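The chain that follows stands alone, in the form predicted alone, written as structure tokens.
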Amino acid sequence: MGERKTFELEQGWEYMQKGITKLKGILDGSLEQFNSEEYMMLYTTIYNMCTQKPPNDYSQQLYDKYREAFQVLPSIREKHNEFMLRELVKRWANHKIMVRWLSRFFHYLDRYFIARRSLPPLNEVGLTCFRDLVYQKVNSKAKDAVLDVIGKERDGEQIDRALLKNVLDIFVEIGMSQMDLYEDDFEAHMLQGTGAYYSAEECLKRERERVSHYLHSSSETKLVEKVQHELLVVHVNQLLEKEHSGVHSLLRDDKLDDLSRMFRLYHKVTRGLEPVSNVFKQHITAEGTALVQQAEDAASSQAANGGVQEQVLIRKIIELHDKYMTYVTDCFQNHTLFHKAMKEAFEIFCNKTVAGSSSAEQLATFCDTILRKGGSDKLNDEAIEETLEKVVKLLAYISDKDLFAEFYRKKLARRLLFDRSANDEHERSILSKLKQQCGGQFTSKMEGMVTDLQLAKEYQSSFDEYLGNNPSTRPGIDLQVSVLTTGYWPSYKSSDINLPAEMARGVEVFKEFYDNKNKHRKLTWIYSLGSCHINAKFDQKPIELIVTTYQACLLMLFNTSDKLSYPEIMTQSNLSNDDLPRLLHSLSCGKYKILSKEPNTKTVTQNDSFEFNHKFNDRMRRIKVPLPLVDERKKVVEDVYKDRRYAIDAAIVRIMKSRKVLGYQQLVMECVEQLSRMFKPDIKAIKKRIEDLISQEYLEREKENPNMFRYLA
């Protein structure tokens, strides 16, 4: 078999450009055609000349050289317009389909030397070639075309959005699969034009424009009138509604400039800013309502920790106030609509209730947080001031301002008494901020809580020094004691508990000391409030506990007994059925077990025993029994409606002696109208009120006209 014949670069490439010569006539509009012996010795040209031993293996070669036979600029530059971008679609239509037949001539370069070298493939390539020939050059005239096009289908003119389509395509297809550079070359310019077309400022720009070159001056207004109608009153619902760029979805997406601009726009227009308002309105309530859902739904799942997602929840509507706070400062200029519509979209979901709490409620509890010690996240001075400060701006937006303020008085109460209070700095601060934004009467005893525990403390050392002075009064304990002011703190449940000899003998010290410097005032002992120390003498060790005082009463019992029933302990003890189950439980139930109950179940009945636990034994030298606490939520509740009664009758009292003669429906309203600053006050209640003062002789009705009420004297 004799040796093939070599085939040189030039030779073999010239036959190759009279068939590529060829197919650029065939795709130009030419008759003739390949016959499959043309296509077959093309094929086999670029065969041989890839298979044949170096240096005559031309495959590198003939890959430079595939690149030369894309020549497709010079038609598109020579026109312009519509004209160029029919000329465009026209040549990447050819243009693929020469790269699908050179694809085929060149097969074998592609599935051998290009596989090999990992090199681009020979379509890649080909599409490359009109990117870089023809894309790169004419994108941005194409661009400006299509532009153009578009603005005259706006304006009203028939268009061929087929023609507009098959261009950008080829925005998309010479992106190879990637949306770059249609987004870039293409569709960013097409938004900002799309921007400044259906711009109102655009639009009123533009049109004083027009009176500066060639209308009278004296048009301007008349014609900034007629557009501003036009753009934003004719079509307000449709403007303020639009799914990508209305008020809501602008609110949704921050886009502060743009909500700046719309108010400018409609701050022009008369009452143009009302539906923007209504809107903003929506928009908060909707925010605020899903965050309260949020917590509720939280505190469902995991009724355990139900206080903590209300403590999320008012951290959540902080920053939700001081997010569209922004929006009211910046955006709207601090137009009182904007507040208006804030303050009423906040009253609706902040005066909702999570898990049975009530706004009022948790916003005390969210106070005690931050206040208490170790209550709250490690914030610096600066943080807790701020915080505080947010928290009684949200209290303006609660109705039941009364409610929060017993709920406050309740905890503030805890930490003075049990010195559980972080810094005295900031219950003074909140106060003082209180203060400012309810009026003096609603802080008045909590200051008057805060400055009794500092009378307290100097008693305390007055004491102190009595008992150095006079060893023999000494009761052989060591007592502190805070002196209250009734008036001030809430009501606390006081019992005649039988006290253990020392315990007795130390009230009696104290109160001998206390007549000597204050002839005329009574002491009331609360001690269900008190705490002790006592050391218990266990067979492994001796234990500090510390307890309540009822819990310590209990306790001294079992000194002179071994064994106690319950009928006997609540006899020596003289406390109730209220509350000695509940401290027999946490003593003989709880987590350290003092005493052993017989029989030894997890619930405490009458028929039960209980003697000292000598084996008990802990770590810790020093432990703290606790003592769960009574949720006093309902008596709060009680208490404020109680106060509320009073609070209706001393209104009713007041506008009558004014008035003298009123209507009923007069009366309530004025009634509502003073009363709403604490509460929001039931009709029902009002009318009840009105009737008992009736019959206290506070008010008659009149004989002619039932609905008519005079004061008497």
Second form
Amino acid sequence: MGERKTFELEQGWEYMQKGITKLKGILDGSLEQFNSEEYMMLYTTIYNMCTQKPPNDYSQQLYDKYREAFQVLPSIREKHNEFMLRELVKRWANHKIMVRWLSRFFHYLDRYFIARRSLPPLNEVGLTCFRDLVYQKVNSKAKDAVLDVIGKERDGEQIDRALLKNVLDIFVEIGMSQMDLYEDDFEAHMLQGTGAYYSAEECLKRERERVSHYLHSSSETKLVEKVQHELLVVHVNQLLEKEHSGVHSLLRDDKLDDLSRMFRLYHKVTRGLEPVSNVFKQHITAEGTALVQQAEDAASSQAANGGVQEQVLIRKIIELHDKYMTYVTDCFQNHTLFHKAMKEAFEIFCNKTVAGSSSAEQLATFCDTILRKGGSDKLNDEAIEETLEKVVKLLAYISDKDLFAEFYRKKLARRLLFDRSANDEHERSILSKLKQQCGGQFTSKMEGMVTDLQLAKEYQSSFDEYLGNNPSTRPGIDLQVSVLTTGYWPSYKSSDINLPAEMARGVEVFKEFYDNKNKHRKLTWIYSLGSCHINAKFDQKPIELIVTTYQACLLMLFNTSDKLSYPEIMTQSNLSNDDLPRLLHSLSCGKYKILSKEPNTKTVTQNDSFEFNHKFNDRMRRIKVPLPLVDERKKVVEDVYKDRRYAIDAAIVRIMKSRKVLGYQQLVMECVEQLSRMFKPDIKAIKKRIEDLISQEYLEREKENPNMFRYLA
Amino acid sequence: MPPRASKRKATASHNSSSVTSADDSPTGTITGLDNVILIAPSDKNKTKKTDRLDTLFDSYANCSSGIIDPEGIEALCSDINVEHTDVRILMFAWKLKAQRQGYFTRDEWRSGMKALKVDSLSKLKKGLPELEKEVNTPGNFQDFYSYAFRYCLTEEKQKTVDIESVCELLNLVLGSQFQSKVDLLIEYLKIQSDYKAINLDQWMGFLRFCKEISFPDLENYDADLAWPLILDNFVDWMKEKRS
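Same protein, the form predicted in complex with the partner chain this time rather than the form predicted alone?
Everything in the complex follows now, all chains and molecules, and the chain you saw is the first one.
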């Protein structure tokens, strides 16, 4: 160890100064570096100057000089907003580096001098310098700039979150692990600013996010509280209706938890739930209407392509119903307001017509599909039951329940008569569900129909027995008759067809049998609903044809004639131009050409003639020759409207009889209410019925008050 | 020349008594079945009047039926120089409380003419303006208006009158008071197809409508009230026409 030189303060400091300057240069971007030798020298210089014997112990001076070394350029003050923030961050970063380096250089001071004198360590000194020189001067501007940037982000702009984080870190770090500066200088202002900016649930989340990104975590609770306060009290409607946030978007994005939270929040506010339930209702209505529109579009494009309309809509509506019912029970805790909102929403779009078919008809068709053989093979019993439950629930939203009943009845009749019903239990089950929902009157006829068929089976057995015991009566064909009670079944047209001898004989025999048992009843034969198994001997092989009775009658004509013209057929069968073309078409122009038509065109005209097609063959030994159904829709609607007239009459008379004198509007109101279980009466229709009843002298108008009616006994 | 035995027609009058007496012709033959009405001197004028009324009635009445029929009414009309389609004839019928359109019975004639305080054609003619005024008083008009409709119900159990006739009747009865309204209403009735005939309730509605509803704006019409449906439709039609 050589003799140590004694450094004078100025000398030593000059050397240090060079080092500091170099350091600053590096921070400003110069490519210089400190090598370990230089570093050692700087450190040793300090060391020496501090360990020299007094009066050359320059610790104090060095401490002071250290402080002086930190001069931060005032350029920060001239900059603004983000630029200022960037500059601030840069300077701070630089400052920190400087502090770190200088502290290393001056480290010896830290080890002894500071401890001995209980002075703040170099680190702290450095930071304090920054605080005093920079922070105090710019913090308010910085704060404003930060809030400004946050505001931008709230409005949807992209911001440099990293920058913000860094700036806010400054606030925190300068506080030196005490949060005061952060809280007082920044947080308080931020919270205030948040209050001024109202936000929705979505923003709530974003605020939370913001916290996690760059705000200090302690802000979170306070922030959330503040936002909630704004939510609850101040800006309810705007919140809910805000385009990209609010209840609407929560519903759209299926955010169940958020919805639950929203419900809980608003539940505390008086009438706070009303706007929420309104949005709920609007949302469901919009979705439902969209489904209807989809179905409408699909139907028209399918029609253009010649396809058959599928029963997709009902299924989708059921799904929608299930979905939102869950919302009501889970998120909205079964609150009545939301049940009501849902009901009203469904009532709006469940009553729209799609492709000419009313919702009542669609629902009935849907039921038919499920209950028919082969209609729901993929579903087990339980699933079918569930679906039937849901269908009945859906019926509650449909206003034309009587229309549904009529379509249902018609399709039920077909299922029962043509033995197409898949499962008797299911048939009865849905009837009991309908009864529960709509009352006994609704289902009485249908129940009668189901019972009729069972009775019919019993009758059939005793008929068979009768034939067995009386061989002479046997008609030579197997005959099955279903006796139906007129009132229960839909009305059917029965035309006076000329039956072939064998069938006529069968009918006679049954008639005798039946009359013996029931002397006071009259049978009306509806041949249009019958079906027939007929053996046809074609050249290649005999084939059993399953046809309707009418088709069979026509085919039998060719047993006695080889060729028949349209007019001849008409005379011999006694069918009319309403039925004949359709029937002949099914036998000669359809999938199976049992008869050959001359000329071989695609439609049947009165100039055509027909022959039995010997050459016909099919790989099957038994085929069903289909007869396309006549569209019953028009008739059903007519029948229902007719019944409605009677129903309205009855309601008016009933009401007037009990009230004796009643004002017009009151009468209409009560009428609508009484009838609402089955259908929504048209006000004009009610007025017309009132007028008719006046004409028929059930009612009269009061002389003094023409808006008042009196019941005439 | 010996006075001829004057023939008097047999009349049944409840406040008279009939006594058979001898004809005071010098030939002194009692012509048996002649009835002479002997009435106390104070009722002389009344007798005369009823007499005159009867005579007048008889001059128009159908001999076999004993009542004035449409032919007779036409004759009466031409005698007083009023068209038989004139509304005043209808008013006359109203005054008579005539039950059957086109026919006047003797009772109706008597009570009606007496109520009019006329006993001759000329007096009748002169009394027509008075009659008009009487009909047009608010108290009577409603009754007359209703009567006009019922008068058209010629068949047994008939409750409605066909549109054509209703239009004519409206014009006849309301034309003078509410010409423009009636014209529009008639126009509508002719082109609409909901109703082929009108009943009394609707008929009365028309009057109420003309009286109460402002024209042509129809501002104060409230379809929620119990106006007959045909008027609701009329108002809709008017509004469409205007737009």
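Only the largest set of C-alpha atoms that superpose within 1.5 Å between the two forms is called the rigid core. Residue numbers count along the first chain shown, from 1. The structure displayed is predicted, hence computed values, not measured ones.
- Task: Would you tell me if residue 101 moves between these two forms by 2 Å or more at its C-alpha, with the rigid core held superposed?
- Result: Yes, because once the rigid core is superposed, the C-alpha of residue 101 moves 2 Å or more between these two forms.
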